[in-house]
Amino acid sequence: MALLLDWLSTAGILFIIASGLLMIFGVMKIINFAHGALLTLGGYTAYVVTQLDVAPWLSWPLAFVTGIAVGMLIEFFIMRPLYKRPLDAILATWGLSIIIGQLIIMTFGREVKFADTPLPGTWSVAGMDYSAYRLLLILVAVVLCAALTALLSGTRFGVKTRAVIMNEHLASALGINAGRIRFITFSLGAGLGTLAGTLITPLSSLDPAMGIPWLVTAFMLVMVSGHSMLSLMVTCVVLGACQMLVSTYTTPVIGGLSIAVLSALILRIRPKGFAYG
């Protein structure tokens, strides 16, 4: 039972981390290398809430709103002029991540910090005590996957988004404002990134470089999953199980590398990864 819960919670955490990156990549075909910095920003949001000695739950909406606001600024001032130059856009997001990291260091220093968990203690599952917060993250991942899938598949915005993904020029010719779709999508993806940083921070320590390893993991998951939130969840479940097993029976360091290695093998055998179709 412990291995099963570890597997599910690992898959849930991976989905939470990668969903914002996939949201942006699916529409813009650009990997947002500032995603790691946004994760870190979300983590420090949780730390600020802890220092203010208010309810840790407040860090969730605060991080999400902060991420959306930052995403709006990034899209309008940095990404919008670079849509036709994808390589420059990727380099711009990488440079932006460095700038955000330095601003965080200037504000909070380099010391390791910690944030309070919104749900301390354990819950009993099949007679075994397990971290209540990790169980909550499983539920959060499922709800997030369902909500994003419903948004992209069952709403007018989702229909327009899929049209832009499939053929932006044709979608524009049909009267869809592709620029507005990109603006909303990038802002939402950034908000999901900062929210993810806040959600995972109570599980570990916090430092200005915490987002870098998560960025690498999220990048590989997105490359394997394609454009669908459901395929991303499948990817997280499969590769999360591999990471958990490797970490359990070898070392966490090797387990951390397993996703990158397995992703490369999957893409070598199946270039479209787990994408449908």
Given for the second form:
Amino acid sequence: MALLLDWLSTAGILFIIASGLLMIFGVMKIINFAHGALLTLGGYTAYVVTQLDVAPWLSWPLAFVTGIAVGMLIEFFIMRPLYKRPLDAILATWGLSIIIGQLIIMTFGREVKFADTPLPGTWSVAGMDYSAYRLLLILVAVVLCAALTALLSGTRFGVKTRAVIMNEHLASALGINAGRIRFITFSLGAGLGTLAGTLITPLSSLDPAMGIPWLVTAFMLVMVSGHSMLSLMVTCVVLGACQMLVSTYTTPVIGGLSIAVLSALILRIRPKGFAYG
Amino acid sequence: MDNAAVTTPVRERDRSKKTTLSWGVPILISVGLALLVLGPWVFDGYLLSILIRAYFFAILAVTVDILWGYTGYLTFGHSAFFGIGAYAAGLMFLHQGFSGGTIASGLALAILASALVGGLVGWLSFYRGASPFFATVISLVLPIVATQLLLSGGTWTGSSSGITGYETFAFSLSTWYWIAGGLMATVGLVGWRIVRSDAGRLLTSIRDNEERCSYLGINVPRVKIILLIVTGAVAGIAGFGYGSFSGVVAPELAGFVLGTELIIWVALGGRGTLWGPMIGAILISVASAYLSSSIPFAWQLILGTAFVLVIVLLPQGLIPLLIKPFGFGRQSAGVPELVERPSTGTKSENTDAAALRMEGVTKSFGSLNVLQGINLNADAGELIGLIGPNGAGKSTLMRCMSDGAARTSGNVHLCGRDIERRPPEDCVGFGLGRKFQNANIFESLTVAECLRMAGTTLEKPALFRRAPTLALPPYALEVVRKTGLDAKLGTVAQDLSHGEQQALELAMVLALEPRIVLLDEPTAGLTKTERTQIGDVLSSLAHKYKLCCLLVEHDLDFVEEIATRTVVLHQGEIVMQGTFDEVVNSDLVKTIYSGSHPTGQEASK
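The form predicted in complex with its partner chain is what I want next, because the block you gave corresponds to the form predicted alone; please supply it.
Next comes the full complex, and the chain you just saw is listed first.
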């Protein structure tokens, strides 16, 4: 039972981390390397909220808004000139992550910090006590998945976004402002990144490099899952299980590698990943 | 040695202009070499040891530049090979002691292990249909796996603190300086010769247009894998040197952060120049050593900001900009002499077999059947016009002939050889040449270089030099001369007119000495004169040189003029074939072209 909950919450956390990256990758075919730095930024938002001694819940909206604002700036000044050079766009986001990381170090220092959890204690599931916050994250992941799926498939914005994904020239010719769609998705993706950072911070400590290990994992999950939020969820559940099993039966170090290595192999054998089933 | 400078992708346009070489190049090279020789008397001990490390990193930067700047493979993981080399030194000297034998076996281990990992990563990263993106993703995983393995190696690899305290070479700093500098100069010079040679153009071709490469019969994945193995081994040697010199090896040497720093050095130094990344790596390493103690965070911030600015505003990097006044980055256009190549005859073994045989070829996308049971034969000397309304499946049919993976079922034989599921480069090997609808050429190469690339499978390009002659089969020469391209051999392909680009692509396809030539709308967008020229060329190919030509064409007048047989494709089926008059005058074809009224308009548009 504990294993089951561990598995589900791991999958949930993976989904939360990767969703912002998928948002951006899906529309722009650009991997946002600043995602790791955005996670860190979100983590420090939680820390700031803790220091201010207000309700820890507030870090969620605060992080989301901060991320969106940062995303808007990045999109406007950096990404826009680079759409024709996707590999350079990746590099530029990596440069950005260095900048954000250094600014965080200069502001908060290198020391490990902690942030309050909004939901301390445990909940009892089927007669067993389990960290309430981890359970909450499962719920958050499900809600996020449903909301993003609804946004992308049920709204006008979603239809336009998919039009841009499928055929940008045609979409532009039909009067869809592809530039604006990109602007919104990038900002939203960045916002999801910082939100994810805030969400995972109470589970561990906080340091300026915390985003990097997550970045590669999230990156691989997105590559394997293709374009839809649902397939990302499936990928997270499957690979989350692999990671759990490998960590349990070998060492956590190898477990930590399992997602990256398995994803690479999956993509080598089946380049489309989980995209079509 | 040629004393023209290395080209950059950005500045390759300038090559067609005649530039007089200034004294700047020899002067700068002399200054650089003088510093390499005189260093120990000029620099103090601290700077010397920083420079030694920087030189090893510069070697690494050069290999990354060859991969990224020249070939277009963006890698974040080349540090892993450096780490492998460094650990080969550390582990060998720590566990086996320091002796002549362990030096040799350590170095061998560094080279072999790097090459092996290079091959494995290459196999994972480069395969048919892999996106360049995917290779970059794999390159991210590599250093992370490497670092984790080193971390979990316990006392054997020293875990996070790495290995230290092993006995190593008892050279003085000056000796190390000369070793590192000499190694760097050697790698730089060899790399420089290679990227400027005919074989080196292959790397640029791959960066420019991978599809064209594979349709010229070049096995792109194999070239990239070999390249990764070689550059990996060189990085391993550099790492071995670093590990032997510093006496400390740590997991960071194989890590992701060093991998991304390499990219920063190369980008700031000027990708695709070799010397730019070399200088970039040295300057930034030295500056980091001095500044990271005084202004640690600000220095990283400056570096990050500079990197973003350079990527956005100055993709060619900083150093080319600074050195431009000295005459670097220009190159005189060395134009080879055109000669006729006698037929190599490698593809004419099965002259009895039909040039093309398709049996029951189908292609479906899901439930949509684009081709349903195509049977088509074509012999040498035939000139077949494939016509049909839009959406009839003409282009799909062409793809099924030239790429084994394209069709859903059925058999295709080229010159008697079953293409099975083979990639385009093998189909080209069987005697196929395909000209695309849009001019599919290497935009940053000159006309002569494009034509040379086309002959890669027939004549191995020189690895260290540029051949003075360019051999083409007679019919390719005819195209080049007729269209006036022979006067523009030194012109960069993207500066040609639309018609010239089309002619260049046709000449490239013909340089393959194909037995079957596929042409997708060869007359689209051409002027009247160009159209007549193409018509003459195609007729002579079929009738004089006995090639089998198959063209998809909407221009029915053109088909009437040159085709020996006309094939009508409609809704994925061959509905009719025969002479042009038979076809055009048939009621069936009239129906197809004009809708449901058999007595309606003329079939031709």
